[in-house]
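Taking the form predicted on its own, here's one chain by itself in structure tokens.
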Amino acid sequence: MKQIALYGKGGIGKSTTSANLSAALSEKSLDILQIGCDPKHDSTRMLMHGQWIPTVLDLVREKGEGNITTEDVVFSGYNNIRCVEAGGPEPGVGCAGRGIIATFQLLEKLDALYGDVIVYDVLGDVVCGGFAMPMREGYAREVYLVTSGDFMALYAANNICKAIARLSKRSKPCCTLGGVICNSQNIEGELGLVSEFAEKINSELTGFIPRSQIVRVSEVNKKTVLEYAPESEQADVYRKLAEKIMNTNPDPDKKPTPLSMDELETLAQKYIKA
């Protein structure tokens, strides 16, 4: 089974990203189950044609955790994608981090985490003890950065990738950099700039998703890429980065080499002028 997680700023298209990857993936006949674990529970709504689904946290506040069944969190998707939200508190109360600690406890007990893929999408803007815990306690095996030339989504990335490399210092590493995911916003220069980011954190880019309208025609219609315009190029690029992913055995030993903020900034500087 592969595990894998897409981290990165809110806002930056991790749970498009994810969504399509999982469509994409689902078309190679694969067991896929995609973890939303952002408390803004739209991860799988493109999957759910539209649907919100009830979030773990909900249910396990609603109706108790010893009376939920698979049946209540896991729901099917387009072409059998499995599909949970793990949700978050309500604003101003409660730890975010808690719907991913209750969710990981929850579908181990009821055994539901199974399949070929299991792909996480975890936000990324704070990377504390309930959000990294799917690469610190080994659930995500490769971890991706989406992030785009923005510097506020690299500065993101970047500490996404100084979790990896803390944890990658333990005696088992439970996770590895698996590479850098751009979801491009048309920013001149943006290819170079998170290119030249994936090696200085000795990683690679792994995919460059071009900005296309037809990813928002597809969202208003409440589909994947891959459902309503599955001939279209942005399908393709999509199909491109299932096959690099399910390619990519990331080796556990070479480790990230996060920046500090004044090697960012100069990063930055060099790519984003006036």
Given for the second form:
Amino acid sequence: MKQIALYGKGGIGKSTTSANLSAALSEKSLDILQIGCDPKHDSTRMLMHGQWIPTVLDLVREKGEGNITTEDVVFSGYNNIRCVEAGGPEPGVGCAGRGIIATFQLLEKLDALYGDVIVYDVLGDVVCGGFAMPMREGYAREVYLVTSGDFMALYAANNICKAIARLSKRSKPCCTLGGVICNSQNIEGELGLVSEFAEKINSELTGFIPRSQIVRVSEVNKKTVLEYAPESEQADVYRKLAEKIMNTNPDPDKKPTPLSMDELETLAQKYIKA
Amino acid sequence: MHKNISRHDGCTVTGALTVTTFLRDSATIVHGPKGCCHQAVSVLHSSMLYNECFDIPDIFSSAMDEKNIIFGGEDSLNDAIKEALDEDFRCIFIIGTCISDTIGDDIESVCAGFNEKDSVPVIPINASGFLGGSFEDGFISALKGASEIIGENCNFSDKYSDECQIKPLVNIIGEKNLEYEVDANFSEIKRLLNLLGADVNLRFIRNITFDDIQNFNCASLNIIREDTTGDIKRHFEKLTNIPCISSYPYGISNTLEFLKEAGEYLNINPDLAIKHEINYQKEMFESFSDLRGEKISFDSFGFQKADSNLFTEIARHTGIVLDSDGVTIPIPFFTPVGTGGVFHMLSQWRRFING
Ligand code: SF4
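Just the form predicted on its own so far, so send over the form predicted in complex with the partner chain.
The next block holds the full complex; its first chain is the one shown before.
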């Protein structure tokens, strides 16, 4: 079983990337479970044809943990991809990070954490240790950083990189950096910038997803690109990404090297011209 | 992040508990996981036992669990307050922890909900565990929180009324309830006030009741145990219009100055009291005449900066010579209060010198 986690800044397009990646993986006749960890709970919507599925934490709140069954929280979406949304507390109250771990533990108790690939779709710009917990607890085995050439997105990615670097110093590290995925925002010099960023943190660019109108059109139609426009070039981009990830076996001895704030700024200045 | 975080004393919760639990007919709820309450109560209780205080104070925990941490703990706090209100307490204090503060619980508004409908005041103490600072910050917050109980007017209808008319009264604020010498220090202050013809009105807060606090305004002077930040003085001056002396007197000349200052505030001529105290100090030094000519040096063992003036003055009065080759005398952790404190300290010096 491969357990991959996509971490990245909120709004960077993680959900779109995760859903399309899951869809592409499912074409390989793999059994996929996708878990959305954003309190916005829109990770699996396109896989569910626009349906908002109930979140685990909402159910815990309403019914109590003991009364929840697998059927209540795991929903079958496109190509039998199993979809879960962790959800979160009201903004400003409670701890979403802790909630996510509670969700994983509940799924484990329900024997629902299985499949060929589990895709965790995790927020990475929250100033909360709780969001690094999936790595610490051994759920997120291979982490992919989703970023664009936007400075704040790189900053968030670099922070997650720091978390992995710290965890990999432990005697039994259980989490490695798989690579960097660039979800393009059409920023000038973006490919060069993100590639160099990946290299500098001792990793590699796993995929470059060009900005494409077809993504938006598919979303309006409440589908992933893989389902709405399977013949499109964009669908192939996601297939290639899926292929690459399936063939990646990150070396646990290869430690990430996060950048300092100064290094990150210098790098950005090199590519982003005012 | 707060500077001055002293971990050996516990967090703000412990600091706050050392105030609230000494109001006898009140209860305190620590709003956080059981662990926070346990940790604070252990520190508090063992220090109390050390001071021969065997009462077990009324402390409750809102016992936040994982569900509260994820969704917020205000409901648990509500339940805990309701439970406490079922018992016969005159007032309930709520102390927040790192956990409740981190996840954003609004303790003040939970308390406000009760204060609208219930006659027993439910008072939030701004604490927040280590997020709120140190033991001392918790202690100061609790003093401020508890001051909400102070009534608008002096209640002349009870036993205080007569004394209040006859002699000037003084409030003692912020005694260090976990300090071994707390009662000895108090007696020393009381003795000095008696010399002036004044007396103590209220110990805010040490073993008093809710109703006692209503007499707070009978006093014409407040004396604070120690006020390193100036925060306590500012707060009580603004709240009560009663003038404040911000520290107990330390050592020899400072004790005489204290009498003078207190006399001024109380409208009492301090000359007689000062004369009496000077004689008393002379007698005391006379009783240590065997130490004359002995050589000593001071060592603070890194705990605190030695206020050398104060200790040098005491040595000079006793006739002791300061010499780096002399017997090493440890500087006490708490500076001696009044002439009585100096007496106890000199007895210790004698043990070192003769030992
Ligand atoms: S420091 Fe925070 S977590 Fe620790 S006991 Fe104090 S309030 Fe609780």
